[in-house]
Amino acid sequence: MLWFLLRRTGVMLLTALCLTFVVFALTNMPAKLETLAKTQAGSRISDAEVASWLERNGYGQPMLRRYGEWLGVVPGWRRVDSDGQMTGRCYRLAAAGATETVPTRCGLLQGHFGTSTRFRAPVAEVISDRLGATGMLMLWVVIVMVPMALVVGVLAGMREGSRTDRSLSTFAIASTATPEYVSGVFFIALLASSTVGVSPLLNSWGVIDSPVLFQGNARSAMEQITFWNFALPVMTIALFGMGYIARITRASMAEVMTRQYIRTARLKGARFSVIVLRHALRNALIAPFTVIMLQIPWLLNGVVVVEVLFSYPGFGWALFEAAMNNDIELLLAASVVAVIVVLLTQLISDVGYAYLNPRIRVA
């Protein structure tokens, strides 16, 4: 197992490695430069303007010595500006407070992600503030999510081809098929709209007092989660994602009641929930594991739609914000986290699969 994890860490850092060396060179394209020259100096600034905006701020540099001072393994640039005063990539970060003094390396090896040209602060300072936001959403929608999934794929591989697999299996895939915009605007339609839906009736027969169910906008959630304002979001995602894992379980759990050790325990007389709970239930959920630890990744950059249709402000909210604004060190900052968090999940559903197969540890 020790070599295992060696051989696989050394091939998610080649991974993370090359996928950073991709994204650094799509966002460093000379077009996106330009855009950004524009954003930061003014959209009518002639070419020239330009090449001495990009040349000033580190961009005229050739792309690999480029992002081998974004990683820290190259010294950041600098020059002396025509009033004698030193300025570069380091003295930039030490200005803005992310360092108390100005190293020869300031890149994502010691921790510096840049600046953010978007929301003016620390990349790491936007970035964790936004992760944790994120975060709260994802827990709560795995905690809503994974055991809805499981109770449906269980109940509906029971009994494989009955009326309630059938109705069940609908609706795992009805939820699957129905992206998050459209389930969302439902969602906001029904349960948060005070002209439309259920609330003007709610409200009219004096259930409640206030114009709207739930509110459709989950930025108040930022200082109080509460039900009304984190269901929506919560439910949106939960009902996109349960549908995958529901089927996975499903398939997994009429396979295991076609096996020989269950017929024998029918034949022994055993109780039919027993049979399920005690020998079929805990060798159906192995592949569901799998599915499970891979929804992560995905919560984690699927919750972009969600966050800016509910105005959430969460990584999602980040990403989309610094893919329209054009903010290069965020983005690369933001890949950076959904690489780490995507090959991390994938280890640990390597390693929990090979401990809940027996077979596989053999192997």
Contents of the next structure:
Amino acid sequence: MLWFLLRRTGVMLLTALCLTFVVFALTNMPAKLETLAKTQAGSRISDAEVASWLERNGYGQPMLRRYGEWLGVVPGWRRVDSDGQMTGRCYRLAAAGATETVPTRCGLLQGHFGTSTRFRAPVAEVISDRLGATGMLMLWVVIVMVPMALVVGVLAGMREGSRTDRSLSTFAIASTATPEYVSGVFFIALLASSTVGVSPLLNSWGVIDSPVLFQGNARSAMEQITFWNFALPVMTIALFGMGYIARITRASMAEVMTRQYIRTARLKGARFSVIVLRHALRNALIAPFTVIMLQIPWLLNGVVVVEVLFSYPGFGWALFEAAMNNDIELLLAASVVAVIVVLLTQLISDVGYAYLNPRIRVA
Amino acid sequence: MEQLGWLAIGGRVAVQFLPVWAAMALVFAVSIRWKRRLGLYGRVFDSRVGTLGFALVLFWGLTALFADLIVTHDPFAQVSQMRNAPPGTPLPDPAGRYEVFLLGGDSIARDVFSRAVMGAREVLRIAPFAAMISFMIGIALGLPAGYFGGKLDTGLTFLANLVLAFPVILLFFLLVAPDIQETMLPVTMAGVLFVVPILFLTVLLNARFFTRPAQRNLYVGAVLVLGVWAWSGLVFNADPLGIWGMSPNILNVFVAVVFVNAPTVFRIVRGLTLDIRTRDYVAAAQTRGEGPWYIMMWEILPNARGPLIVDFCLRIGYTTILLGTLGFFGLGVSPESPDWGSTINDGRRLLTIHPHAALVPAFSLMSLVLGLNLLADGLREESLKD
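Now show the form predicted in complex with the partner chain, given that the preceding structure was the form predicted alone.
Full complex below, order starting with the chain above.
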């Protein structure tokens, strides 16, 4: 088990290294650096000014060396300014004035994620703020999505081929066919529009005082989360994610229901509800557990779409902003976070699977 | 002319789709008449879910085909005074044009209906082909990885997991951008990725016909000539006859979508190969002295077709969703493009006041993906029966 965990951690580190290098290479292509210089120093600067801006800010060195600087294995660049001041990568991260305590290396290994050029703040700060907001969103998504998916899957799978099964399966398929940007649009038009959908109707009947039932903009959820400003983003992500989990649960449940011990339980006269809840459910939930864990990184896609659509300033929104402005260090940090989430959920799903299913032994 | 009611709008839309209805009726009549002779395809009509899914897919496929006959207006033309017009608004001055905007006008006064119909063509021009190329790459790499195992398998699996660990959306943000299109990166990637289908077909035919050199030379030669012709046109835009060609925009999108999809296909094919490799008929072929590529291409692959066909349907749907995501973020498509993702993105700014401009493409995209998923479900059900 220990060897397994060690090997997995090794693969994880190697993957993270490769991926951050790819992100680094893609964000540091000459064309992208030019875009960065123009967004930072003004859009109408000449090519010579772009080159000198890049040179002055440490982007002029070879790419591998800068990747090393970001990782913290190569000393950060430094040079003497025209006014005799020392400046460099690490000087900007250190507190102003404290020039003698500036470290030679400042990168990921030293705990410095760098500075965001888009938000003009340390990346670590931006990421932790935004991740907190997204964490709240994800928490509610999981709270809504997982029980809903399991209930739908179990109800559909316990009597395979019945009318309940057919209609719930079709619902699950329909939900996987509705990506977030489609269901979000449907929800907003139906529930959060002052001119169409149910809101004007409810308003004219006097059921609600405000012009809209739900808020189509979730920015106010940053201060206070209410049902009315948070339900739509949560539902939008949960709906797309739940279909797949429900289908896996259904397949797993249907398979368990054909087993010998279920037949035995039936023959000894146990009630159907007892069979489902006590005999079948536990064994049927092993496969969905893995799928739920593997589904979590996939939610990131939906998080970006939903946060942009409902203008909720979380991690996905920050990622979108960073990508649009080629904010290199924020993008790198975001990819580190994403890779860690992906690989951790994979690890948890493997370990959990072995734990739930005693027939599997981790070598 | 008066503002049209919902019934009149429905009727007129149905009339516009007449060529599609006729072609659908024909396809259904022919398929159901001879469904017993059509193998797995014919058996789709035995399942209600499968039939419904096939009908939806066929509808959009034929819409894309006949788009020129269906549209009522030029999808790019702006008509004065029709900005954000509600569905069924008559044109102030038709002057020989179709007299109504059936499903209203968008924020810069273009016909929503015509744009949605043309959007089907935009989407179906990319999604099935991207799925097909992903499949060929996944198969060409997954078969040897599963069959030979060892270092090759470890290496390829690590690469596939590497791509899969990459958040799709981040990859799209980084890879699909105008400043990337100016570099050699998309062309290089396309050059590498698009060679794989040619290699795949060459190996496929060579493994079967190498004992009959005359036939082999004919087939492999034809594949190579056609393949290199298409390859030079698609990748480098250097087709001397100008039949094959892709704008840098589309090429960029295509490469990104294939790059994201191929590893998943690779994993599926590898898993299937690991399973089928242990069967008796593979052992029989090995005893017969068949070469490894013959066994992979002509013994293992045909026996893995059931799950692969099902996944192919799902993958076209998933690719459609990915294309929509790209359009939604305004990546890689021209701002004028009528594809569904970008029209949803355009429409969402005024979503709470004039929702029709976003709802029509949203509904179209959903129905196409739903059709593909239902079709996949029907196919899975029918292929499990034998």
